[in-house]
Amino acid sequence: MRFSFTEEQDMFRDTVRDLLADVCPPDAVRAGWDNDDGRVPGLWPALAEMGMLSILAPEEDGGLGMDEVDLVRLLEETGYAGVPDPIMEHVAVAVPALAEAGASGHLAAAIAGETTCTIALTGGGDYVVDAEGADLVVVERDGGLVAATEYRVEPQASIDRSRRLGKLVAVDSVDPLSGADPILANDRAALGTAAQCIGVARRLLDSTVDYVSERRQFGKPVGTYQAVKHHLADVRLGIEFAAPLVHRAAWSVAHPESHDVTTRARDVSMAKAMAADAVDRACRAGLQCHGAIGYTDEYDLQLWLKRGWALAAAHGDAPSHRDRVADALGI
């Protein structure tokens, strides 16, 4: 196994990371709020164009042939942005789960941009992330997967009001996704909602380290208070020893020669287990350390508050995880 990733996923992930700091700035996370689709304008074609949208399809269907140790670290700079379109639905566990059914149709649009996907699994619970928004939805149904693409949705309340969910209520046309395993499509939306769970963590602490440097009380920065450093040394820890668990679970899925299934579900339980938790202390470290203005709508830190506690809970939260891990153990 090699333990550092190599020369070129570094300049991939540093290639996406400035794309989404120009075309992803926190405005236009905030504008996704009250426009029509929730999207940021431009974002999807820049995405496809650069090559993310089809990193897990298949070379011989036009894609890059690349895998989830390829993608994880992307996904995290997209937690990191902020970025409200479903990125780790449509390229994590949509577009692989059309390349091994084989359709190619679906395939082709969904890897050029010029559709949407998103995904309604048992592991996700009831509401599906931009069903209003999205062209298709593989569906979990009867022990399989289907891709939808004419359903119904009933629009549901989020905390996080850049991330849009809705609820199917009825599905009237789908095509069957034979050949594409459910539990696999499980534990890649589990994987990637961890990586992105590392990326908002990330997030939060910059900004309350730039927060905490900038504030003074009593005639010094908040930062040089030894509290203070305690709580956002936790958060550092916590998510130094997620990230590689995240990184671990993402080979496991990605190399599923060397193991068995029950290994995979144990590898990417664990981060999902342990990035929750790093997210949901990062995200309480930082309301603490901002105090009262970490609460107000126009400040920027709730939207990565919002989006970290929201992840933390998609796709199993830690409890469910962790139980999940005791079974792969036998204990």
Contents of the next structure:
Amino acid sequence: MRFSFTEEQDMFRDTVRDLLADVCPPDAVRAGWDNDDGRVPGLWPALAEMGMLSILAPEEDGGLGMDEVDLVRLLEETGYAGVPDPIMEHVAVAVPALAEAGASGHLAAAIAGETTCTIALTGGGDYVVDAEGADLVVVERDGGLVAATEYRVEPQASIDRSRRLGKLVAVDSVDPLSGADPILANDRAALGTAAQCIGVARRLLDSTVDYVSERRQFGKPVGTYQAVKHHLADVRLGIEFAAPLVHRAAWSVAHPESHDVTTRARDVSMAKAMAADAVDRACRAGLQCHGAIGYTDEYDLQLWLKRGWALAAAHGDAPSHRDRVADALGI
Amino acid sequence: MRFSFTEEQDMFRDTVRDLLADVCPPDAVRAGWDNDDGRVPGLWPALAEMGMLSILAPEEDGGLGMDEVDLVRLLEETGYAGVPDPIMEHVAVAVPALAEAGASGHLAAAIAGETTCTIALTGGGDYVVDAEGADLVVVERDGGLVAATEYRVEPQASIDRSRRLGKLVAVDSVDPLSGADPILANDRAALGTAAQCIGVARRLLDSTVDYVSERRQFGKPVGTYQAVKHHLADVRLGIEFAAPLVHRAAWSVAHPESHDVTTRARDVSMAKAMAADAVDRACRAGLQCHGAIGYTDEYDLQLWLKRGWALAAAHGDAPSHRDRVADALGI
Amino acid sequence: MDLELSPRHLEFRDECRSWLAANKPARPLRSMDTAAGFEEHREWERVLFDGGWSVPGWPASYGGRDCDLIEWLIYEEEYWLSGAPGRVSANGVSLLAPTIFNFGTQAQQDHFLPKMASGEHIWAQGWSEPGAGSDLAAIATRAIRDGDHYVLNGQKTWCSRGAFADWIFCIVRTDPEAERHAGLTYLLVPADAPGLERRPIGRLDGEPGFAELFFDDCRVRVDNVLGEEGQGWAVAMAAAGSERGLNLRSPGRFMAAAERLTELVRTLRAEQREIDPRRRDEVTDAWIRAQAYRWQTYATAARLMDGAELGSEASLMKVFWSELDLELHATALRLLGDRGELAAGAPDAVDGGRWLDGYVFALSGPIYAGTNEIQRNIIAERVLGLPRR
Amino acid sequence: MDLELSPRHLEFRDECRSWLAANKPARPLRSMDTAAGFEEHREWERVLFDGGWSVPGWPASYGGRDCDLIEWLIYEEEYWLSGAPGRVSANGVSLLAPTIFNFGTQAQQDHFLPKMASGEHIWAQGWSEPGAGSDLAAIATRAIRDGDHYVLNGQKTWCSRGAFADWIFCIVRTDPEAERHAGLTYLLVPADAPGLERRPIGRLDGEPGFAELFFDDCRVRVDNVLGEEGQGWAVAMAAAGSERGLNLRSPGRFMAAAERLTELVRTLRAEQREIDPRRRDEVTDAWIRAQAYRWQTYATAARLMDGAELGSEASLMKVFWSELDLELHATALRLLGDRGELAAGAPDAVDGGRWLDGYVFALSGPIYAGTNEIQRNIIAERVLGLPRR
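Okay, that one was the form predicted on its own. Can I see the form predicted together with its partner chain too?
Zooming out: every chain and molecule, the one shown earlier first.
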């Protein structure tokens, strides 16, 4: 029993954090709002190059052969940076599904960053992130997964302009992904979303702590008021106790030999329920402690507010995940 | 449209408040814990004398012929004083039921204060307040009401030693109360409990405001801390917006000519739901703002804490009353 | 106590309801925070004015119909339940007009009030500054007397409707030596004053909900002072009482939103979508709280009609309505599930994205007109009497 | 990361589990806040000690078994899940012992630790005073040196276990001239010291959960100082870190309560009672939070085993466990409906009124050892780095 990450995992996390701070600052995210695909130029190849896209691909397929424990904090960083690319869908769900199905051609292109994959799972609702811009959609249907490569999309604008949502209205060409498990794919998507929620919540907290430490009203920094302190202490509490459940769920997903499907579902759903509540609280407190400036288009806080609203509900909101936990508990 | 009480109603309220402050101070409530019936000596005759017991009895039966609007704030005062006698059960439910059933003998004794009535309604759960000490229990059964005068009781100790609970284990002698409506009786009980919740919440708030204005920590009154201020502001908000719903529900019960059963149920349940939440919040904040002293047996705060816990749940807790509202709304 | 509407009030309600049904725009207007939408809303103000329904609580001499508070509450309920458009005139009518009635000269009243009632003048509020948000006493925009003009220099921000308004009511510092509340003056500034530049600021969904104002030797006539020079704080606080209290936030808007929320549940059921019992409970709770706000308001109205003043209790109302409004809309978005994040233009957006739009709007409620943290301080100190320090 | 128990840990767990199953009292003990119950609990401490399970984290030389943090967490989980009694020794073992290990002389360690481990000495905490609750620096009880004794005068309050304890660990003011944190001394006081009077205080259900202590020229030997005279604040704060953090509140107790809560749902179902979906959700949420506390503790343990210190993060844990504990019990009472208010003696009380008893106990959690308001200040200022003023 040792609940901590390795030095190598810390280093990988730091590398990703540095890359994102460099290539994916808020300005780059905003720039994507008006380009063709909403994404950050140069980010995808850079992520491919450092191996991030292939973490969950086996070494024999040219991947890093790592697992969800290695991945989970990198996804937190993508939330922290507000990455608009469909990184969670691609790396946490599509790549391992392609690998498990032995779809080696699709897999090779995906881990090289030549293609972008997204996902259309029953647990993810009606709208697919980046469906238009992606090359391949891992679609759940008829109790299995298929890889759709030709399909038509009806765009559905999200309030978060970095989330290019679309509805799949027709799928014209598919490869079955037999061997890939749709229940596992849904759990991976919920886990990945939970990790991103943690990152978004951390970013909201850091930004707000910075702001209230500087901003003065009534002759002193806003952050000296006890009400503001307690709002932000509550945000920290939410993150502090959600993150371990997210890391624990990553372990659960990565170790099928000791976690049956019910246990995995319970662990993943605990993580998503707590992470969704944590980011929801971070959104509310972050905006309230900023005051009017946080409410503006020009100020960057909104990037994480909107992402937080969306991710809290994506791949199952907190009550629906608590229901899964309750079912697992037999109550 | 005029949502305010008359000067006469204000005066009656003040008279009851003064009487209770005089006859029913905390020491008198505590004294009752160890006597035979838990009640305050002299209180019942005094209430009878000022007409409080007969408010809802028609004038032709010797009552005051008033209605629930006249009564509602008097019940708030009984909550404020922490009256241990079964005043709500007697005056708000039993007396009008006896009157409506034309049970003139029982009624005359009840409004004269010669007897004490309590109630055993389906909406009130398994335990009857003051069943042992009372002379008559208005019991709901087989879709109607009966007056039980001989019955056996199994005592069930409440954490609130002023609430002498008991379970009716046998009813040996009953008079049917045909003409008295059990649904109306349940609504009256919920309304009366809601009014008492408001009074309890007000007492908790007043006591806590007094305490934190005096008690000093870290060189200044505890009440100067913003966290304490906001706890108590929230209590005030709860009371401020629950009380009008309680008064409005009293009007609804008092005016069957313009309020059908569904509307009355909706109005009563809105009142109980909001009042229960208000007193619940007052209990938590009251204790937290007092700190350790509020947690002791010797300090009087506990009288209202325990009453608040009990009354918030009595005659239907907040969620069950919200369900009734939802049903009335057809959602 | 009498909770029935009198025959007179019933008649008033029916008149109001019929007029709205016959006259309200057939289709939703465009956003009042766009140039075209602003003018559409101004036209609607004119229609209201012509029907006698733009400012029913005002004296008939200024375009109103001398409604008492109860009639005004009835009017507001009918207005919002009818689905009529939001009021682009709200800043002026709710915040400025009470101040003009209280502090304006006869000439100011005669000049400004009718034009406000008819929509000819749409007003924006110019109080906040980058360094003075909830802390209005920190206002730094200077207005130095020069003959029969003031010369303004400084910056205002968060001016709702500021991008397109015709006039702005400002608080400026006329005595730079004075500190905090002293030396402030309440000044009415035409939007076309020379030396005034306006820059729209988008709210977080991109709609230009505010403007920044830049004063660069901007000249404004001295007779546009409201009240006395140097008395701006007292004058402004009277209006702040209005903003936080009864005038701006009648229950009608929240009751209408609560009704729409229950309607949404019915619609979702009709679409064969299952309603989670926890969500149903949230809807019910929000609906109950809208009713609580309504009845608390009627009780307050009765006190006011008996001659009481709405003091610090206004803070209770402001906290309650702003958090209710947020919860009404957040509940709707949760009910909508994955459709909750869809923007107005999305094909699947429910009701044209109105719930999301309303949510974004509601988010500002706990922030503006004194944050709810400050309101809770006021409740604790002035309503409950807790020690300030 | 490795979240499996090693063979060694599995063996440890099984040994612990078997021993508890074989040795725990057959029936619930009487309340430790009654004279008879106190002695029953003391006997149980002796049974634990004889089995080597009273202080497993201590060195073997003092009656422990040199457990590492992980083993200690496993032990705590097994202990509470087994349903074994509460620990009357907790104040001493959790709060005082770390201080003795850190600051005690060899003679103090050799004298006090074994007697604490065996239950011969049960300790109470004498920190709070009527005028010094969360604000410990306001302590006024004076201890004036007189030869090889101190002479104590003053009053302590809220001493848990204080009515029957054998010893009390106090903070007293040895330098009356010094202000606030200076001039305080950490002193170990025998309960039978001449001039010490004790008065039980009932908690709100009437159980005498605390005592008041009155010192009237009470004489205590100088060699009972822990650490240096005048260093009491630093010594006490080290122990406060323990109280607020890992030692006192292992996850085991909350996990056990969460399991009992889910069991309660199953029992109610078996009684044909309908479980409201909102209550089921509350139960699930509380259970999840108990798990979150567990895993956060394991993560913290890993950091501590790597040499990190538990600093202000202890405040995060204190707020979380105390509010979790309250919610676990409040949820149970709501589930019980009208049986929720029944006291232990009532025929219909479920599980002997244990949920209500636990609720009353849990209510003190957000208050003692520094209120949660103060803990949130610490989180904001020391963990997040917000400005103090």
